[in-house]
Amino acid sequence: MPEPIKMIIDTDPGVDDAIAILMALAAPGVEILGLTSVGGNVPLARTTRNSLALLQAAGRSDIPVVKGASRPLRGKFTYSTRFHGPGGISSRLPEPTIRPVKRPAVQFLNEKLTSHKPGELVLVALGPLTNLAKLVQEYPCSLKRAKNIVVMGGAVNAPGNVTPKSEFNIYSDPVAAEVLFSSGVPLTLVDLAACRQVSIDRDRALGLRAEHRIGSLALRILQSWFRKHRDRERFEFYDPLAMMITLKPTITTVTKINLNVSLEKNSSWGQTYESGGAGEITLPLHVDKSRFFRLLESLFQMEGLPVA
């Protein structure tokens, strides 16, 4: 029997964040200790509301949600409402009746990490890295107690998705990314080159069916994203891939790299690039696409996923 995964999700829901969170809720042997929200895809008030609404809709109001950073370490968040819509999630969820925990996300993260054995908790970061960078700054030894930190972000060996060189999460707070990447903590970076290997086209997505409660919710969010805009032809599973790698690391081959983040105020802002030689950051390379979709199908009990 594999060991249970104890997990904290740092997130800015977000369509793909929402699907990734639902994956974790549906996965056997996963204990989610909390969600920490951060501004990013939409403002902090909305990412917090979306986190609460998702958990309530999935029947998991017992999981705490803690508000994090509303601004990056430098400047302001630019948001991604064009992709996610003004509400962040394409399918409107009922207004949550549960409320966030009344303490800072950094304090919550430190308390959870220090109250568990070293190497017991996994952190999954699906948005800008502001909360985790603040944790490094305020409690320098805390993150080193994590078993691993899985980050969706960066465009190491691929074009960006917000500029030709930069990926959205890192671009939103590259200063925070640099703090985290240079901290020496265990880290897996799931970048755009990996994420673009797993996607679904419009016809396939709209033809999916699911009976599982959580799977049906994930499917409604995915299909609504396509239906909002008729010109949308393909959905890439960015955050869901990061979550799947957390659950099943063997679906990818990996390499070890050193990584830098550009803080130059020009077209390179937020660019992630290798600085030479083997390093301590794990970078997924080839993704077993068929296995990804088989596992996704088993979690959500969906019919029609491109498993072959």
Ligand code: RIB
Given for the second form:
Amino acid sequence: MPEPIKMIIDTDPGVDDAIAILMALAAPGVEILGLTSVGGNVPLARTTRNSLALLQAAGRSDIPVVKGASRPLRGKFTYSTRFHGPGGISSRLPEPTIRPVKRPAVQFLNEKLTSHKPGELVLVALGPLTNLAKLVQEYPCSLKRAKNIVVMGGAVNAPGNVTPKSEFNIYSDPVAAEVLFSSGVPLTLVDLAACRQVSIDRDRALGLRAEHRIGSLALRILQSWFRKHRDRERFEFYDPLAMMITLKPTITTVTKINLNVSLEKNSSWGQTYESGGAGEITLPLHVDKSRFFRLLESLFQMEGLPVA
Ligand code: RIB
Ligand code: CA
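How about the form predicted in complex with this ligand, since we already have the form predicted alone?
After this comes the whole thing, all chains and molecules, with the earlier chain placed first.
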């Protein structure tokens, strides 16, 4: 029996964040200690509301949601409402009746990391890295107590998705990313080159079926993303791949790198690039696609995924 995973998810839901969170809720042996919200895809108030609404819709109002950063360490968030919709999640969820915990996210993260033994907690970061960077700055010894830190972000040797060179999460707060990557804390960076290996086209997505309560919610969110815009032909599983790698690290090959983030105020802003040598950052390379979709199929009891 594999060891249970105790997890905190730092997130900016976000359509793909929502699917990743539902994967963790559906995964056997995973205990989610909390969601820490951050601005990013949509403003903080909305990412916090979406986190609460998602947990309540999934019947997990017991899991705390803790508000984090409303702005990056420098500048402002640019948001991504064109992709995620004005509300941040394509499918309207009932207004939550639960409220966020009245503590700052950084304090919550520090308390959980220091009240658990070193090597016990897994952190999954699915949005801009502002909360984690503030944790490094305010509690320098806290983050290294994590068992594993998995970040969705970056475009290492790959084109960006918000500019030709930069990926959205890093572009949204490159100063925070630089604080985290230069802290020396080991982490896994699931970048766009990995995420683009797992996607689904419109016709196949609209033909999917799911029995499971959590799987049906994920399916509703995915299908409504396609239905909202007739020209949407493909959905890439950005945050879901980061979550799947957290649950099943062996679904990819990996390499170890040192990473820099460009803070130049030009077209390179937020670009992630290797600085040579084998460092503390684990970079997934080749994704076993059929295994990813078989695992997703089993988590959500979903039929019609490209498992072959
Ligand atoms: O670039 C993709 C990332 O940016 C995903 O985490 C998505 O949710 C957005 O936050
Ligand atoms: Ca996200």
